[in-house]
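This document opens with one chain alone, in structure tokens, the form predicted on its own.
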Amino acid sequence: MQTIRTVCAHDCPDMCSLLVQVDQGRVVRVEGDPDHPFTAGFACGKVNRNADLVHSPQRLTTPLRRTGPKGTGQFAPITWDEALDTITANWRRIIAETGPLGILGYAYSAHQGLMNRGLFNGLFHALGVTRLWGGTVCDSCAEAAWDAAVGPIGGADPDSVTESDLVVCWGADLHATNVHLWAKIEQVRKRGVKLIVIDPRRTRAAATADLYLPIRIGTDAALALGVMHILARDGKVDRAYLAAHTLGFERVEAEILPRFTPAYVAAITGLPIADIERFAALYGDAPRAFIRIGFGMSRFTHGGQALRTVALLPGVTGAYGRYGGGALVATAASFGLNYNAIRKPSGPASVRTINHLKLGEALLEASAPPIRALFIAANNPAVTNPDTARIRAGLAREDLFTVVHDPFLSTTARYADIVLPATTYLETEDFYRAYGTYYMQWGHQAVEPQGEAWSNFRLTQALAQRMGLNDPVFHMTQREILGELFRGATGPLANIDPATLPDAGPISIGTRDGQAFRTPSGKLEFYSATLEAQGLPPLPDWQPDPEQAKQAGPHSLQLLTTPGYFQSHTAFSGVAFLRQREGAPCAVLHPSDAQARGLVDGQKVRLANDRGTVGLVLRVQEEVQPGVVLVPGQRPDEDALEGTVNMLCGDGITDMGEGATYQSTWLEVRPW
């Protein structure tokens, strides 16, 4: 029996260090690394089953060529040479006929390794093909909003929560997406630190919180401004910190806050005035209040303004200046690695770029030239993208040459002309930096690739060499490329010898310093000239979602999509045990909404709007407030009665960062 130390590559902020037990070439156990201060010796319920993922009977074991209509999943095995010859012949033909812009390729977040994810994008950058602006389906709005307030730099260190005197989970379901932070919060609660949970869903954390605020979707900015109003009213504003480290609070105080009285905020958010007052009092009395902000808050029309306003709140009390205080959305911006060595080895500085959430539109409508070839790795857009019906219509084009690299025959892969078997992260090595902590670590390969699976890294280099690319990264080993990632590094990274990293285990670049700001002013910006120049409100504010007036009728329900606890996204669909633990794809209604529609728990129901219909099983419980329908998890069609929830979501964009607006969706629920 061998024990291999590696890193979890799933799309999760924790980036856990793992110990993998291997016996005769098979993974028999995956557990948390007790020597990692954040992983703390345990893995989440999903990753605990990664042995089943690696050895799933549903794994692809050989390259496949389509033999039937697109979408039907009819394929025949071929060799790797046949697959690579077919791919490169098609790419060369398209480049010769219409130029490289006729090809669109990308790798996204199902593999978080910097090389297995980044090098694919480097291949397409070097080829000069049409590029994908990835992340708009997930975090681009949150990132733009944080940058407008704080700048492109990471937030509070989650390790610092052990010294916090108040913890606020704002739109962050930690049990689903950040469970190791939850473990630290449990520790500090034992010494009397209070927990506040603000979420439209009654999450597992909310059920145990000292104060739970079931806020209406899209009203977070109003609550944050209401808290600022009370803090100013009650003399709990750190004027010295504001004067030294922020810009524009005096304008917010004079022009915005007078409107956001407790009564006005209660009417907007649906929260009792007493709870708003209590939240503000607890926050104002906690010098080191820690706010964990979730990405989901930003996924509606005014999502940028919402997240930006919440991110400003720690500046009012000076919490940003104290270890244990502040706010955290993500940490990735603080890792000053030389990403371009992998992602942009050569190629034109700018070419046509497609917004990730507009992929369906691009496949159906792009011209001069149209998209004629598509390559997808580590992503399943036929399920996870909004406007799913148009995505699938585009993928169904017979004149679109599509290649999908995936460990499983995903919904997207069923539309491909060539499907290539991919390794899981346990079958390759890579380097990782977290986006929810300040740790980085080398991940060792635990087992050999299953069947004929290839890693993203190996496939990228093979395609690059067949396409005649001579950039050094397409010939280097992963450990050689690691040196390039650290070339020119500054700050804490400058003192690290990359050659030592494969044996070093987890390394933190976190500090005890107060929050730094990388805005144009170098301060926390309550007033943003950058936003004003973009035609956006320069001061934080709240306005109703304009989509509600367009979509919502007198009986319509607002959609809330959240990660499932055992099926957060389709990367875990290959594990039957986890699908069973999650249960059938469901829609959750408040008892009053179910009763008004004559619906009962366990009934088969149809969710419908003008974009389509989805068939799910109904759960009736007080997990959500009236007026909301909750659909947890990203699930493939075959798990549901019919369809997948993103068929109901349009491709509208957020106010900042051109992100997806999943929560700006209204629908009705009827019997199946």
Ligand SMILES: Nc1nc2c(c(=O)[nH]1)N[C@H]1C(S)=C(S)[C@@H](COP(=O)(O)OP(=O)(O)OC[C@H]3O[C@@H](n4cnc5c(=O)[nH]c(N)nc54)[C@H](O)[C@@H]3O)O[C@H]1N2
Contents of the next structure:
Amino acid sequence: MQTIRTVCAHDCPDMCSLLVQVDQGRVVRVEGDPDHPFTAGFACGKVNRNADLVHSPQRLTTPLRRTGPKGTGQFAPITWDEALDTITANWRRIIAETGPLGILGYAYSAHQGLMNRGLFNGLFHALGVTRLWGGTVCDSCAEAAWDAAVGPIGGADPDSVTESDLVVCWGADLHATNVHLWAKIEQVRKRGVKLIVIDPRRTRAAATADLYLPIRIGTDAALALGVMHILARDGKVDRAYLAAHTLGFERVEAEILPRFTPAYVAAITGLPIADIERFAALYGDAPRAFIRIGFGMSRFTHGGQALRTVALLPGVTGAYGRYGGGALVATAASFGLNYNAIRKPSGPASVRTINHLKLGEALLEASAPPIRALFIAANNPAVTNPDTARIRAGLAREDLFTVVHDPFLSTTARYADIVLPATTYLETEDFYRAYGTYYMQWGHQAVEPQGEAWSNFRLTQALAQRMGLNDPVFHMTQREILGELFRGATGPLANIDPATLPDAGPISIGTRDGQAFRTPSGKLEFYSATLEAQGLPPLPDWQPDPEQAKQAGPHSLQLLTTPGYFQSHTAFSGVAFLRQREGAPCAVLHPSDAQARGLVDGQKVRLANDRGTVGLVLRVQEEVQPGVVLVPGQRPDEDALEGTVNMLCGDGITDMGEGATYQSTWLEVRPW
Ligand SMILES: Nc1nc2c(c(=O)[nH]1)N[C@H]1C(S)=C(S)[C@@H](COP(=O)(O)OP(=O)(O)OC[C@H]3O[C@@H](n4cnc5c(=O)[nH]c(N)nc54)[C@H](O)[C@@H]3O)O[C@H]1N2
Ligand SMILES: Nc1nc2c(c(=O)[nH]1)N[C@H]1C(S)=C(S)[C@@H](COP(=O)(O)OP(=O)(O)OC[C@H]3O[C@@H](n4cnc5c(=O)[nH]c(N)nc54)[C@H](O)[C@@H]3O)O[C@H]1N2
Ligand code: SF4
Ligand SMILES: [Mo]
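Switching conditions: you have the form predicted on its own, so give me the form predicted in complex with this ligand.
Up next: the whole complex, starting with the chain shown before.
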């Protein structure tokens, strides 16, 4: 038995250090590394079962060629040489006929290793093909909103929570998506620190909170402005901090806050006035209040305005200036690595880009030139992208040459002409930097690739070489590329010798300094000229969702979509145990809404709107407020009675960052 120290590559803010026990080439156990301060000796319930992922009987073992209609999943095994020859012959033909823009390279975040993730982009960049504007299905709205307020720099260090005097969990379901922060929060609560949860879903954290605010979807900006109103009214504003570190608060105070009285905010958010007052009082009395902001509040038309307004709140009390205080959305922007070495080795500076969530539109409508070849890796857009029906219609095009690289025959892979078997991260080595903490770490390979699976890294290098690309990055080893990543690194990274990293374990670049601001003014921007130039409101404000008036009928319910506890999107659907733990795909209604429709717990129901219908099992619980239907996770069709939740969501974009608006969706629920 051997124990190998590696890093969890799943798309998750925690980026755990893991100890993997390997016996005769098989993963037998995966555990959290006790020597990592944040991982703190435990892995989550999904990754504890990673032996089942690596050795799942559903793993792809060879490359495949399509033998039946697209979408039906009929394939025959072929060799790697045949597969690569077919791919490069098609790509060369398309490039000769219409230029590289006829090919769309589509890869995102299922492997968080900087090389296994980034080198796909390097390949696409060097070939000059049409590229994905990645992340719009995920965090681009949250990121743009944070950048408008704070700038492209990480937020509060989650390790600092040990010194916080109040924790606010605002639109993040920590038991699902950030369990190690939850563990830290539990510790500080033992010394009396209070927890406030603001979430339309009564999450597990909400059930234990000192104050739970079951806010209406999409009304967070109003709540944050209401709190600012009360802080100003009660003289709890840190004027010295505001003068030194922020821009435009006096305009917010004069032009916006007078409207956001507790009564007005209560009417918008659905929260009792007394609870809004209590929240503001607790927040105003906590100089080191830590707010964990999740992406939940960003998933609707005005999601950017919501998240940006919440991100401004710690400026009002000066919490941003104190260790333990402030706000955290993500940390990734603080790692000044030389990513371009991997992502942009050569190729034209700018090419056509396709918004991640507009894949359907691109496949069906793009012209000059149309998309004739599609390469997808580490993504399952036929389930996880909104407007799924249109995506599938695009993928079904007979004249589209599609390649999918994945460890499993995903729903998307079933539409491919060529399917390539991918390794899981435990079959690769890579370098990682977290997006939810300030740690970075080398991850060792635990086992050999299973079957004939190739890592993302190996595949990209092979394709690049066959396409005649000579950039050194397509010929270097992972350890050599690590040196390139640190070339010209600044700040805390400048003192690191990359050659020492593979044996170094986790390294934090967190500091005890107050929040720095990287906006154009160098301050926290209550007033944003950047937003104004984009035609957006330069001051924080709240407006109703315009989609509600367009879509909502008299019996409509608004969709609430959240992460699955034991399923992360579809990445664990090849693990039977975790599918069972998650349970059958379901919809959750408040008892009053169920009763009004004559529906009972456990019944099969149909969720329907103009875009489609989905069949799920109903759960009737006070986990949500009236007017909302919660559908946890995004599950493949075969797990459900029929369809998948994203068939009901449109491809509309958010006010900032062109992100997905899953929750600007209204629908009806009726018996199956
Ligand atoms: N187990 C598990 N872990 C995961 C994932 C997963 O699918 N499953 N996904 C991974 C990925 S790719 C990502 S990007 C992250 C996402 O991680 P988070 O940012 O934590 O998760 P969100 O999807 O944003 O959902 C968080 C919460 O927001 C709430 N919410 C929804 N709308 C609103 C609103 O209008 N206001 C407020 N205040 N709250 C709202 C939801 O009810 C939910 O509880 O998690 C990662 N980790
Ligand atoms: N309704 C709704 N939809 C959502 C969300 C939501 O909150 N609500 N959240 C959105 C968010 S935040 C995100 S990030 C997206 C995620 O959407 P996707 O990126 O499509 O996520 P997964 O379903 O996890 O698909 C990842 C695929 O990569 C494969 N894979 C895993 N490891 C590797 C590897 O090392 N190499 C290769 N080549 N493949 C690998 C997995 O088997 C899986 O098929 O979903 C979005 N969709
Ligand atoms: S908590 Fe996140 S980083 Fe840690 S093991 Fe689970 S998925 Fe991986
Ligand atoms: Mo995501």
